[in-house]
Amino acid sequence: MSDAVQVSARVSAVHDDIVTIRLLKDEDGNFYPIIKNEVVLVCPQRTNSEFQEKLQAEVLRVRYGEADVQVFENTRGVAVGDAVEQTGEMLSVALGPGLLGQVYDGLQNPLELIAGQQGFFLPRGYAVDGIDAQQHWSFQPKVKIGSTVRAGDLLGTVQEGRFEHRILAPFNLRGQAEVSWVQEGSFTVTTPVVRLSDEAGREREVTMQQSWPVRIPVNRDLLREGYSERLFPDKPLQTSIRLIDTFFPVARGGTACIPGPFGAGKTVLQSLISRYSDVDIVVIVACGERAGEVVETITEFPNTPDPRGGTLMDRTVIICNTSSMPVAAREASIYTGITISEYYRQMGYNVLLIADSTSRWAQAMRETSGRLEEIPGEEAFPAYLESSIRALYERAGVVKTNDGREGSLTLIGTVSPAGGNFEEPVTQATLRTVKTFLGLSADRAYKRAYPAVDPLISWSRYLDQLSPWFEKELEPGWTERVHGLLKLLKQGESVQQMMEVTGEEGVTLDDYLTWQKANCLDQVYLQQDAFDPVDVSTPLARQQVLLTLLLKCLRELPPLADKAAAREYFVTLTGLMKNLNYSRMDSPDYRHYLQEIEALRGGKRSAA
């Protein structure tokens, strides 16, 4: 933020974080400007503070005369005829090396270096740059002097961990310009390392650090003139978790939403997504949670191995806002968390972005809607709640760079609906946006079934969507046979509910068996044991292999007269097939356990 120090305008009324301000005029008698979404700083004046506090809060609503402004910050304290300062710039992150590894609240402030230099109850209205300033990055040129470019074209690169961090120009730049000025070594982020002359001859320094205001897309002005352009998502996100791969795929710039109750292991299965699925940047915004689940968010990444190597912390970004911080910053937390995950993106990245949960961000709307005696929908919530989910999702998606570069967004939203209750307006809400829905079940949660994704409700439109790249990728006919089990699933569940009236005996051995078939499936396959080092990643080659073992088992039974040969059967079958989930593929114990196998289903007979 730029140093205001006019006094534009001053406080009129406070209704907890929603303060009134009344425009003062200037000389000429006319009110100062002021636009929606401008940051503004409110001054309170009646503190015992040592330093002067100014309080971050954004426009929300401009009156003749006067604007409704929303506070980030605790407004104890505020009062009547308070100075209020405008920055003349929209709620923004900065963009450049250092971002990785880094944990922010809403505001891209640094919480551990506010915790150093001011313990662990953080001041109000204490900010410090969101990019240390005083690191030196070494900046590679990819530019000469004369040559041209445009918003978005990539100037130089530094090294950021792991990552090749590349220097792009400015999103805002108008039309074309010319390099007129670089320099190469190593500077801080603040440090001039290019000059730009545009069509009218006007220079500009840039750095390799810029900023975005957090509502706007980073590559909107990108697609608008055509130097970046959207694709359509035909690859899948391989997590490794078999259920999600097999049966509910997620498309590699896609959107997915993970409903459920509390103790549904929302927490669990996200951590397990954010560490073997295959992209390379991650984001987590903890958005209105517990404090507990933050902290150990917190404390579990930077000691958490990636399998790449490294720490997990070294490719994450984590934006938190606890469930007892302000309301406004909990709602600006999520555009912190993706307008940081476009930037990686248009360096050709994939990132993966988890919001934990957008329940807490549609809440935080409600309070602010309701404070600003704006007409309620349903349950309160604001009328524009479902246009305000659809637009963030929306910034997911596959992008080509200027370079030709690739680039993905993965957007997966966890939703925590009161009392499991999936009719709510936000669950709702989100079901119309998103493309895969993994409903978490309490009862699956309960019998220890993990991960506790209920295949019965959950469904993927990109299951179709990508079945080319299945058919190529693994074999044909791959979409088909997965259908073909999503049905087995639910003949299973007509099964079970016929025989929790009947018992077995008031069942015939045909449904029997199709039950057996599906509880084996069930538990072999869709099950999956996220504290054995094995199991807990299942590679896509080997789901492959598993899922046409698994099938020639159920399709090619051996003889089995009654129920009770039935239940021995597929009791053993299924032992062996866990027991093959926990080998290695090229240990002595896998290839026991495939021989056993084998001579379990010895004596076959064909099962229609």
The other form holds:
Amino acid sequence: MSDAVQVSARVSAVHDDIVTIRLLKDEDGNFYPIIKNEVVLVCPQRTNSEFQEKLQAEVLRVRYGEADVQVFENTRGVAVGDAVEQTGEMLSVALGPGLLGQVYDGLQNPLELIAGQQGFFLPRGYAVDGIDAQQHWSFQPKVKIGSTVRAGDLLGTVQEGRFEHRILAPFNLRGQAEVSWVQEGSFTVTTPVVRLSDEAGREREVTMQQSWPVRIPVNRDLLREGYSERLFPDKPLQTSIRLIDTFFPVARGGTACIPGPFGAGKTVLQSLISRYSDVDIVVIVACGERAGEVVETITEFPNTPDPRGGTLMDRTVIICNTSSMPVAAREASIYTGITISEYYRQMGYNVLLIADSTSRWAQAMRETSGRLEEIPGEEAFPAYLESSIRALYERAGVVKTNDGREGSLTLIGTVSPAGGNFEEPVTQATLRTVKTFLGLSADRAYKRAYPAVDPLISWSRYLDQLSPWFEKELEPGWTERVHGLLKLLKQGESVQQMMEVTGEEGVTLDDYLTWQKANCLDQVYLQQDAFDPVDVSTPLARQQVLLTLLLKCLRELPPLADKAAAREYFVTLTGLMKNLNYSRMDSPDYRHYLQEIEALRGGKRSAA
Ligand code: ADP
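Moving from the form predicted alone, what structure would you give for the form predicted in complex with ligand ADP?
Once more the chain from above appears, this time first in line as the rest of the complex follows.
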């Protein structure tokens, strides 16, 4: 932000982090113009800090001659009459090489760097470059002098870790521009590498970094101009978690919600999804966690091995806010994460964003709305809660980039409903927005049935939407088969309820078999052991093999005379199938268990 001091307003009231400012007039007697969402700097005069603190704030509401701004930091010592400077910019993030592997706070301050310099969190009034301005990157131009480019076109590349980072023409470039100069070599992100001359003949220097306002989709103008297109999500995100991929799939570029009562395995599930999903880049927004958990994330995550080699951190960006950070920064963090995700999507990468938790983000919005004295909606959340949630998830999707690549942004948000009450407004609005719901249940977690996603309350609209993909890539009839198995689970549950009343004797052998089959499907297929090196991840191809085998076993039962025989049979079958899951597919063990299962089915191996 520029150092030129232009005091254009003064503080007239302070209410927690909401500060009202009175605009000053210029020489012509007009108020200095101010726009909503602009960033201003509040400069407290009466603090004993050694330097002039400048507190970042965002304009929330503008009235005649006055505005309400939300300060991203503690407003201790801010007083009436304090100077306010305008930046003329909206709340923005720096986009460029060097984002991967970073841990930021909601305003893109790199936490690790600060941890080294200042202790874990930033003293008030400090801002650190989001992208290291000292580091050099080897720029390979992909344009020549005389080339014409439009917003979002490829200008050149640099190698960022294991990724080719594509430097794109500024997203706010209007119309066509001609490359009037370009240089190749090793530069910092603030060194001009290309000069563009626009239709009006204006020259513009372009660096490897650009800044973009977080509340506006990166591709807004590109889509409007038709340079880039939105595509229909038609492929699944392959998480290698059987229960998700087979029963409750999430599309690549789709949306999903995970609600989690405390201790139901939300953290483990999120980390499995980020580790094993077939995406290039993972962005994690940890919003409003306790400081201890945040520090844990920062210290643990970098060392998590990536199944594709290296560590997971090499292809991850973390945005982290503790519940002790000011509300406004918490509210902003989700947008910061989405904007960074969209940036990599626009290069043609598959990005996964996990937002944990959107409830805390919504609570931040509620606090702000309360301080602005807006008319409250349900449970004091603002009336625009649902449209804000919708707008957030709408930024997910698949796009065709300017040069015809396909990129995706899959958004998985967790909600943390107080007391596990799914009726509360944030969960309800989220459920009306997302297309997959993975309902973690405390009950299943208590029974150690992991992942503790309850198949009876979960749903996915993608199961049918992606049906053409499954039928083509796996086999015809796949979707129907899955629906059939979901039905079996429901039937099993009703037999279970019956048996709770009448005992085993009260149900028919047929019903008892249904219950046993459902139970076997649950234990063998839905449950998956995150702590077994093989079972932790089942690629889709293996899921298909397992599902086919399991279906065969459930459909063609050997003669079972009574419930005792049935029980024995299923105990043995379940045990063998579990051992199969723990064996690598190319191993002697796998072949051994397969033979055992065949022998059992043929009555050649005695049960139990
Ligand atoms: P939460 O974040 O919901 O409070 P965690 O994700 O930390 O809960 O999970 C709590 C415990 O449950 C873990 O420490 C682990 O022992 C167990 N657990 C959770 N998910 C799994 C899983 N997929 N496989 C095996 N154990 C799990």
